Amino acid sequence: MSETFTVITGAGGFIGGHLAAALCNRGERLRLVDVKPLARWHQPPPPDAEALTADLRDLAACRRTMAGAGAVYNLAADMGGMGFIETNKTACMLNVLINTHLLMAAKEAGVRRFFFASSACVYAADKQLTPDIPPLREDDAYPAMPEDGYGWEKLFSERLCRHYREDHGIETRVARYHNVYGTHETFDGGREKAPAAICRKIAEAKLAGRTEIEIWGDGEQTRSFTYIDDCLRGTQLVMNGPHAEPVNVGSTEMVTINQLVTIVEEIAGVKMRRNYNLAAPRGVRGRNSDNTLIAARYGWQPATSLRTGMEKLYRWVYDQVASQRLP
C-alpha cells in the first residue's frame, strides 16, 4: 500500500461517494474531503478512509488537505441541475477558487497526478441550438462560448490544469462529464438534475394518487445521460492514462426529455399528464457526447443502457420518497 494518500475532494457528493467506495475496494489509502458535515454526505465514508470537513475555497484548507497526497481527484464544486446553475452564477463562478487553491497546494505538496472533473457545460452554445445537434467533439469547446457561470468556470479551470502541467510538471487529467446519474444522487431540494427530478415527480405522484407532473420547457430538448458505474470506469481510465487533454466521458444515447419521462413512466407502470412550464430553466436545446476520442484512447464506451440505469435510479428514488412519507 502506498505511503501517500489518494485525495477525493467533493467526496460527500454523489460521484465522489461512489468513487470513494470504488477506490477503497482497490485498497487505496484515502483522504476524503467535503464542505458538508459528515452527517450530510450522500454516502457514509468507507471505515478505513480519513474523512475531513473543509471549505476548499480557502487556500489554508487546501494546504492541509494536500499534505501527504500523491494523487488527487477534484470533484468539489458548488453546483446542481439547471435550476441551480442558471440562478446561482456567482456561486458557480466562485468554484474557481477551489481548483485554483487546490492546484497551488498540490504543487507545494509535490502531488504527482491531479484529476479535474469538468463538464459538458464547457461546450460552445452556438453548437447546441437545436434538438438534433451532432455529438459534441472535444474541440467544439473553442471558440469559447460556454454555459454562463458554471461553464466558464469549468473551462477556465481546464486551462489552469493545462498550465500547471506545462509550467510545474503536475500530471493533470480532465474529463468532461455528460449528465451523470445514478443512485445516491440529489433528487429534491432544488439541486437535482433531470433524471432524478423526473423520477421523484413520478414517484410522488404515484404515491399520492395523482396523474400529472410538471415538465420544464416543452420536453423536446435533447440530452444524453451517463450512468455512474460507466462514469467511474471512464474516470479511472482518464486519471491513470497517458493523455492529458480533456476528453468526454458521456453516453451517446441521446433522448428528448419527453422520451426520458416515457421511460420512467414505463418503469413505474403509470401514465402521467404533462404540464409544460415554458418559463422554467431548460438549458441548451440539444447536447450529446461524441465518444470517438475516449474510445480510441482507452477503448471506453458506456456499458449501461439508459433504460437499465433509469430503472435502478427510479427504484432507489421511489424508496427514498416513500420513506419520507412515513409518519
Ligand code: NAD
The other form holds:
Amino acid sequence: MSETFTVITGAGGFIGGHLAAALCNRGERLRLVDVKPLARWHQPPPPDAEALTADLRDLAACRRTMAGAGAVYNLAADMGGMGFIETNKTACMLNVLINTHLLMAAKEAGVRRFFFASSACVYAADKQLTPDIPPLREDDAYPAMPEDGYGWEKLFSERLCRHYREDHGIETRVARYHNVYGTHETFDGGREKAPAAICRKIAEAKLAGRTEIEIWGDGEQTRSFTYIDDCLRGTQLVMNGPHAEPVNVGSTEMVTINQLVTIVEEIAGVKMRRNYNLAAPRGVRGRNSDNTLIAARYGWQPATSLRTGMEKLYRWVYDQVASQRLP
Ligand code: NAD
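Could you drop in the structure for the form predicted in complex with the named molecule? We only have the form predicted on its own so far.
Once more the chain from above appears, this time first in line as the rest of the complex follows.
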C-alpha cells in the first residue's frame, strides 16, 4: 500500500465509480471527488475511501483535492452522448478549467503521475466521413479538426498534459477512450450514449407492450464499443506504463447502429419497428479504433465481445427501468 493517496476525479460517474472499486480491491488508498452530492453517485464509494464533493473547475478545490496525492486519474468532465455534446459545446469546452486547474495543483503538490481520459472525439472529422472508414490511428488526430466543443477541449488538454510532462516532469498519461459502455452508466435523462439508450428504449417498449422504437439517424453510422472491464484494464496499463503519448483504448469490433439494435433485440427476445429520426444528433458517419499501438506497447486487446457486454448492460438497464415503473 502506498503512503500517498490516489485521487480519482469524476468518481461519482460511470467509469470513475468502476475504477474506484477496482483500485480499492488492489488495496490503494483512495480520495474520490465529484461535483455531484454523494447520494447521486452512480456507485457508493468503497468503505475505506475518502469521498469529497467539489467543483473542480475551481483552482482552490483542485488544490484541496491534490494535497497528499501521489497519483491522479482525472475522469471528471461535464459530458454525455451525442445528444448532450452537440448541444452543450460551451459546457464541454469549460471542462478545460477542470483539467488546467488540476494540472496546476498537481504540479504544486508534487504529484508523480497524472492520467487524463481523452476521447475518440479528438480525431479529425474528415477521417470519419463514411461508414466503412479505416480504423483511427493515433496520428489521425492531426492536422486537427476534432469534434466541435468536446473534442477541441480534449485535444487541448492532451497537449497541456504533454507540456506539463516536458516542462515540469509530471508523468502524464493519456488514453483515448472509444465509446465505453457497461453497468452503472447513464441510461436516461439526455446524457446517455447509444448502447444504454438502445437498451432503455427496448426495455421500456417491452415493459409497456409496445413494438416500436426511435433510432437517431438512419442507423447506418458505424461505431465500436468498449466494455468497461476492458477499459479499466487498459486504463491501468496506460497509467502505470512507460509510454506518455496518447493511445487508443477501444474495441475494433465495428458495427452499424442498426446491427447494435439487432443485438439488443436478440438479447431481449423482441423485434421492434424502427422509426428513424433523421433530424436527431448522430455524430460522425463512421468510427473504429486502430489498436496496433496499444497492442504493441502493452499487449492489450479487448477481451469482451460486444454481444457479451451488451447482455450485461441490457440486463442491468432492464432492471433499472423495471424498478422505476414500480409504484
Ligand atoms: P460520467 O459523466 O459518468 O462521469 C464524469 C463525472 O465527472 C460525473 O460524475 C460528473 O458529475 C463529474 N464532473 C463533472 N463536472 C465536474 C466538476 N466541475 N468537478 C468535479 N466533477 C465533475 O462520464 P464517464 O463516462 O464516466 O467518463 C469519464 C471520463 O472519460 C470523462 O472525462 C469523459 O470525457 C471520458 N470519456 C468517456 C467516454 C465514454 O464512452 N464513457 C468516451 C471518451 C471519453
